[in-house]
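Just one chain follows, in the form predicted on its own, and it is written as structure tokens.
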Amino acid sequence: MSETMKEYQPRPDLLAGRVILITGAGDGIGAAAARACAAHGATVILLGRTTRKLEAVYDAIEAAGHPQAAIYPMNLEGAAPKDYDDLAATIEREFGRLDGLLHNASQLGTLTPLGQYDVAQWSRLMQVNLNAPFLLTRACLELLKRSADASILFTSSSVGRQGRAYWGAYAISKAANENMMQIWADELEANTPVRANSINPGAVRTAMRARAYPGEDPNTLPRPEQILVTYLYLLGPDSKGVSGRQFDAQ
């Protein structure tokens, strides 16, 4: 049973002095999670495979007077463990730990039956929307368990909660992230500070929805910035005991 949290209301300081890791931070939903998650405090670091992307995120918080955000370009879908590692121990070195970690990177792929997908992309797709999160959360776990109180965030969708006929890979790979987010909720409840949960945000205005749904009027959807009040719980204190759990942004 999922969870939604329309009336929240974060206070302005929610997260500050947190160091938050988010992926595909570049555009869409990524970009406005960052942008918020400064608003409200945070030290954001920055990953995505666009650095010109990642600068007009990272300009946008400078100019805002936020605290200063980090860079970290890294391509996903040909990334390494030793990659991962790397990052971990820059994150390490430059910040001591890692307080927040939203994995929002995904790739669509095509909406084909399953017996027709092309093996190839099914790989590339899997590679960003499944391994990299378990890879990424693998390297960080150390850096998240210095935290006095860690958020692992995964991003679901409704068709990983519900298979529908033509979503493929996608859908699997969002149906595996909310499975994997259940058994690292479990493993790190005893004698750790880290809690995972999954967020769904439903249909918004981005570039990707429009992939899926070419026909579809895009000012019908709420803007990134318009979902985000359930992001920024399960990144700030107010949710800290909340773990193993699906949310809805929507």
Ligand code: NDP
Second form
Amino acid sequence: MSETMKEYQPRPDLLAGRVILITGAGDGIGAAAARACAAHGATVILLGRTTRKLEAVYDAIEAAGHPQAAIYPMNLEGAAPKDYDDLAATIEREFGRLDGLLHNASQLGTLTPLGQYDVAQWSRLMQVNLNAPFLLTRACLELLKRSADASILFTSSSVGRQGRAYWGAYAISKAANENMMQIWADELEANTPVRANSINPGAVRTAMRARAYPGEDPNTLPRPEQILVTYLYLLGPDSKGVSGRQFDAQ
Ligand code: NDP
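Can you now output the form predicted in complex with the named molecule? The one shown was the form predicted on its own.
The next block holds the full complex; its first chain is the one shown before.
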């Protein structure tokens, strides 16, 4: 059963003092989430594969006078376990802490019957959508455990909660993220301050949505900035103790 906190009103300093890592932070929901987290006081680490886009988000955060962000260019498709360990070591060296981890980057792949799914594309997509959240969580776990109140947020989709024809590797990767979230939540519940939840953004006006639904009028959809309060709730202290649960942003 999924829940929503879309009526939640985050206070301006909700995330003050927190360090939050966001993947896919250069565009779409990730970029908007990064700006919103910074606007609520967080130091945001912007991870993505296109440096130019990350720089634009960095500049917007700086121009708004929010805590200075950091850029970490990384292509999750080709990243090896050691790259994740290096990232965690860099965060520890530069910031000494990590309080939030938003697994947001994803590939849509192609919408095609499962039996005809291109095997090479399947592997590439799983590397980004499934292996990356696993490897990144694993690498950052010790840092997260040291935070007084750490939150891991997995990004799902309606097709991750109920499979649908032609959504192939994307839907399966999202369902696996839901399951991975539950396992992390269950394992971390006992003796750590780390919680894990999942969020389904719902239909949002982004490049990925336009690729999935080319005939749709984007103006009928909310912009990423309009769907973020549940993200802020889950990344901030007001959701302390909430773990292993599924949320809808809309
Ligand atoms: P976008 O395609 O607009 O943005 C995805 C981001 O992920 C981009 O910044 C992209 O980088 C980055 N990314 C993709 N591949 C890699 C990679 N190999 N390494 C590093 N970064 C990568 O998607 P949305 O903002 O729409 O989606 C955000 C999340 O929300 C995703 O998990 C998606 O599945 C989910 N979602 C979105 C919905 C929607 O309606 N928009 C609905 C349901 C779920 P670059 O810009 O360089 O390509």
